[in-house]
Structures are given as C-alpha cells and as structure tokens.
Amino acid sequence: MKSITISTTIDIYDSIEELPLEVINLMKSAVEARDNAYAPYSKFHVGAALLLDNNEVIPGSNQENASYPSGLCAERTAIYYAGAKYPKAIIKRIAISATSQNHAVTEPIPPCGACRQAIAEYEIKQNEPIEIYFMGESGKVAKSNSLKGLLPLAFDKSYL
C-alpha cells in the first residue's frame, strides 16, 4: 500500500475591499446576479459572474423548480451560457456570492459538487486554470487559484 497526501491553498480576504478592483467589479456582478435568483423553496440565493478572455462578463443565478432536481445552480447557469454563446472563449475567473432569506450568510460559500465538476470540465477543456472567488452576502472572501484546489481528484474524459 502507498499513501498520497493532497493539500490545497485557499487565500482568505477579510472583505471584498481587499480584492483587486477587477475582482471587486466581478463580485458586484455576481451580487447583482444573486438578486435575480429564483429560489422560492430553499430561499438560498446564489449569483455567479464569469470573466472571459474576450472581456465579456457572464452572469448566472440559481433557478429552482418544484421538482428539485430540475433546478440549476448559478455557476452552471453562467458556465453553460458562456459555453453556448462564446464556445472558444477562455474562462479567466468566476466570482460567487450567496445569501439566505432565513439567516445571515457571512462565511464564504464554495460551489457545490455538481458545479465543481462542471467548472472542472471547462478548466480541463481550456487547459488553463480558472480563479474562483466566493463569499456569502458579506464578510470574508475565499480564493482558489484553480478548480483543482477545490476538487483535486476530478473525474475527467481520461477515465472514459
């Protein structure tokens, strides 16, 4: 038997004001998208904004459905739209913000597992890392330099 060690580094900023201006603007786009979420069941609103290499900013918000599995997270809404509209563009970074109508969300909220897998697909496809910034409605902001920092043993096409 052999053991492997997997480690990751996540940068934590005390607030959005510590981020570079370009990232602050992207996070503001994520917050604006969050305000457009349709989440009548969970009351958990998520917004995402992607920055593409062509300087387009693509927003996405979670969209729920009474048939729960039929809904879609904010990150995948944005990623799939970017892939459909700009199939050759490279995703440089993604900003994510989440809030709840039930309680204050002051800790960074990372992408769910399904969204991590979707981000992994695009990171592998473009052969370039995607910076991921995530936060709650206020407070600290977390940053991963690549999806590999959040999903180090990603499933990809090499297994098929």
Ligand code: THU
Contents of the next structure:
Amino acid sequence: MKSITISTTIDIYDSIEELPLEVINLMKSAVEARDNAYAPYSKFHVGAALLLDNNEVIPGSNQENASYPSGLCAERTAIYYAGAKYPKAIIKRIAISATSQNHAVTEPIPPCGACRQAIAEYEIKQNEPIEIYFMGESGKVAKSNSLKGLLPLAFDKSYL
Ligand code: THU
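Given the form predicted alone above, what does the protein look like in the form predicted together with the named molecule?
Every chain and every other molecule in the complex is listed next, the one we just looked at coming first.
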C-alpha cells in the first residue's frame, strides 16, 4: 500500500477591495445576478458571473423547483448558457456570491460538487484554467487559480 497526498492552494482575501478592478466588477455582476435567483424554498440566493475571452459577462442565478432536484445552481445556469450561446469562447474566470433571507452569509460559499464537475468539463474542453472567486454577501473572498484546485481526482473523458 502507498498513500498519495493531494494538496491545493486557495487564496483568501480579507475583502473584495483587495482584488483588481476587473475582478471587483465581475463580482458586482454576480451580486446583481443574485437578485434574479428564484429561491422560494431555500431562501438562499446565489449569483454567478462568467467572464469570457470575448469580454462578454454571462450571469446566472439559482432556479429552484417545487420538485426540488429539478432546480439548478447559479454556476451551472451560467456555464450552460455560456456553452449554449458562445460555444467557442474561453471562460477566463467565474465570480460567485451568495446571500440568505434567513441569516447573514459572511463566509465564502464554495460551489457545490455538481457545479465543480460541470465547470471541470469546460476547463478541460478549453484546455485553459478557469479562475474561481467565491464569497458570501460580505467578508472574505476565496480564489482558486483553477477548477482543479477545488476538485481533485475529477472524473473526465479520459476514463470513458
Ligand atoms: N446553490 C447554488 O446555486 N450554487 C451552489 O454551488 C450551492 C447551492 C443553490 C442551490 C439551491 O437553490 C440553494 O443554493 C440551496 O442549496
């Protein structure tokens, strides 16, 4: 038996103001996208914004459903729309922000496992890393330079 150790680096910024203007603006788009969340069940509103290499910003928000599993997260709403509208564009970075009607969200909210898997597919497809920035409604911002940093041992097409 041997063990493997997998390490990852996440940068933590004390506040959004520490980031470059381009990232601040993308996070503003994510915050705006949050307002379009349809989250009557969880009351947890998530916004995502993707920056493409054609300079388009693609927003997404979580869309819930009375049949709970039929709903979709903000990140996948955005990335599938980007894939549908601009199939050849490169995704440079994603900003994510979450808020709740029930409590203050002051910690960075990482994308769920299913969204990581979906983002991994596009990162592999484009063969260029996607920067991921995520936060709550205020407070610290977390950054991974690549989706790989958030999803070790990802399942990909090489196994098919
Ligand atoms: N949600 C997202 O939109 N993104 C995530 O990465 C985590 C969870 C949404 C799904 C659901 O509408 C609500 O947050 C509560 O899970």
